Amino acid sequence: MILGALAKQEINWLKSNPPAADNVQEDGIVMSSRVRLARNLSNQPFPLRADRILQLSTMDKVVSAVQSINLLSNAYVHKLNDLDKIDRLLLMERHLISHEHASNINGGPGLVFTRDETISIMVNEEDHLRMQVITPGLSPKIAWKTLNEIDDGLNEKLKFAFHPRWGYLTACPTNIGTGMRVSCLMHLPGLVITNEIERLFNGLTRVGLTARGFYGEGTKPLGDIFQISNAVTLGKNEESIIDDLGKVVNSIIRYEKGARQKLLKDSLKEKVEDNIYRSYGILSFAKSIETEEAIQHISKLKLGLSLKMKLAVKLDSIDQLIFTIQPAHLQEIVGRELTAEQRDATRAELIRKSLIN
């Protein structure tokens, strides 16, 4: 485990109410926004059809090309298998890899991203390059201002494969065409516990929507937080795909406050009260817990909070919670490898402790 000291540090993305964001929304519904781009190579074979020394041979030609771009000067670079599963697993809890890129042994994965990790891109994942820029709040817009900057000055040195008819070329389909995919991540326990939720995520599908999980693609939703992204790149452009996405977010933000409206009347105010507060008396004195527990009674204060309700928690130190209790970074805090449950005394002191600060 060589990455101790960025398991310490806070996610400079999580952000209560982010400063010239597109359109701050209160009550941290919508708690971070994503823009990332899938680029490949000219003439050369996708990852997944090229060998150890070509993929090498790639993240050579992309660390070569980071240097010349201003926003990334100082970044880490990483080869993942000079990390171990522990190092993987949390630049995959940090939302830097995906989890296919963390599970990634063979070939020649990896990463690149800026000290105050808003900017990573991993090589050699499905693509040869995966670009993303993550921001605070509802802030697709900006993001995108960044990528796209990183795009041009990276695609002057690499030439990245395009065709003049289907656009940037991919080794997934769904994502020829501008090879964009723009999320948001959104807590939405009101529509959770309204039992409103499956209906959005019909509605999402009519309008080219998706709602995943916490970690993307593949995974499960954690403490009712979920990614919504575009489902469809080919035949729109980078601005109407941010502008479509912004326009259903903020739907969905209006359906969650109504949501969370309703958990107010005095036929479900007493019982959500009595959950909110028992999820914080679980937190404060629990000696051991499981991530998903944790992370769903933490979701619950979050939801607590915005509700008026007082408890002595702040929603910036709620949020950075979510992500510093997960597996790996408790044995990056620690520096050693812990057995389950090691990880769950050891989380249950971390959240106490926090609280009590």
The other form holds:
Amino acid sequence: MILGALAKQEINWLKSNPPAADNVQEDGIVMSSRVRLARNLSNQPFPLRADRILQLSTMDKVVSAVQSINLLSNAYVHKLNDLDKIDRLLLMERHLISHEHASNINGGPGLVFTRDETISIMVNEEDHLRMQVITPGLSPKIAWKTLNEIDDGLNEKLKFAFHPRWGYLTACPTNIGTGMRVSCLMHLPGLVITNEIERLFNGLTRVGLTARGFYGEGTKPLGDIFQISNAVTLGKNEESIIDDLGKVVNSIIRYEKGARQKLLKDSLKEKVEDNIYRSYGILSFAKSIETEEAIQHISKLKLGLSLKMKLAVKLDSIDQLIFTIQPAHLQEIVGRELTAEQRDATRAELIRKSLIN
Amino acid sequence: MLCNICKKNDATIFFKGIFDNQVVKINLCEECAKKKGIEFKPELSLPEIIATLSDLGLPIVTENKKTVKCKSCGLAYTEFKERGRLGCADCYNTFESYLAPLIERIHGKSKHTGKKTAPTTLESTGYEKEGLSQQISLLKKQLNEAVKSEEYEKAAELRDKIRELEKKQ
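If the one shown is the form predicted alone, what is the structure of the form predicted together with the partner chain?
Entire complex below, previous chain first.
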């Protein structure tokens, strides 16, 4: 466990009021935006077909290319095999690596990330490089501007596999073309409570978008938080992928606001408020609480704040709390491995304290 | 080439078809063909198309998907089917004819229109020449596929395109 300091650091990309041109007032509905690019080095097998030695040599190439890029000059570099399970889990909880990357113990998985955690590059995940930029609120254009610059910079040093018809080549054909995935982390309790979320998801599929869980592909949603992202990566350029996602996200914001208005109507209001205050009560007094349950209740508080209910918490700290109560975070913060029971008790204590402050 | 039936006259009518995943070739002389009741319709008929295809010298061979392996990384197509992941950039060339329809199904599009990799790095990737010959070989592969799946109208279209491009060469 060597990443304790990281666990105690606030997550920058959750801080509200980004100086974003494409940012709109969204009541904490869009928590963050993320753009990622998948790239592979030409003339060598993709990580899944490369042995550990080859993977480590890929890592060396990437690390040396990274050094020529100003934006990455202060970046941390980690070979994940040098980190223990809790450290790797922490990186996943902070959305710096995927679940697959955290559990890869045989290959040579690597990670490069900036101190503010805005920029990160997974090395030897499914593709040689999976680079991402995360920015606060609805700001995918800003994220893309930075990521595009990094991609250009790396491309000066690294030869990427590219096909004239199919663009950037990736291990899975679902990512070819731009190799780009844009997503917004959205808090949609209104649509969940009013049972409109399924309809939204069906609609998304029709416009080439998809909803993923809290930690990305193949993970489940927690606390009514979803990642809305593009599904199609070929045949559209990067700007249109971002524009199209932006338009849909703006519509989802409107739907969510509409749904929240419904919650304030007499028939529902009392029930909803009761529900939120109960969550507040549990979080304020519980002596032991599991991650999922905690996130569910914190999500309710987040909704309560947007409905202007009187709750002694701030939106910013609520968002941070969703991340800091996760298992690896707790263990890093206390500096030792904890049993599940100990974690639940520590979690409850941490939440109680943060609500009082 | 002698007629398969009488084994005397020169064969002038050639059939190629896929039966049971095997290429079957039948070469007939006009006489034996008539005896077998094979008639020719004036418009686009199957044997005519197939005959013109073989004029182009196309290797109409059934590749068994199970045995095709990528020369660069050794991945078999069946492994891709199981795991959904390709082994290297060259797999996209090796399995191009299988991947093309899949890719179109996934993305609804078949051509990258976004950012391109830096030109300096293109030279050594082996993919840099989007020239005529590449387009032609691509069309020929599609033509093969069309014949295999018995889409003869599409095949005829492709054949015309190939001829057009070959004139330009």
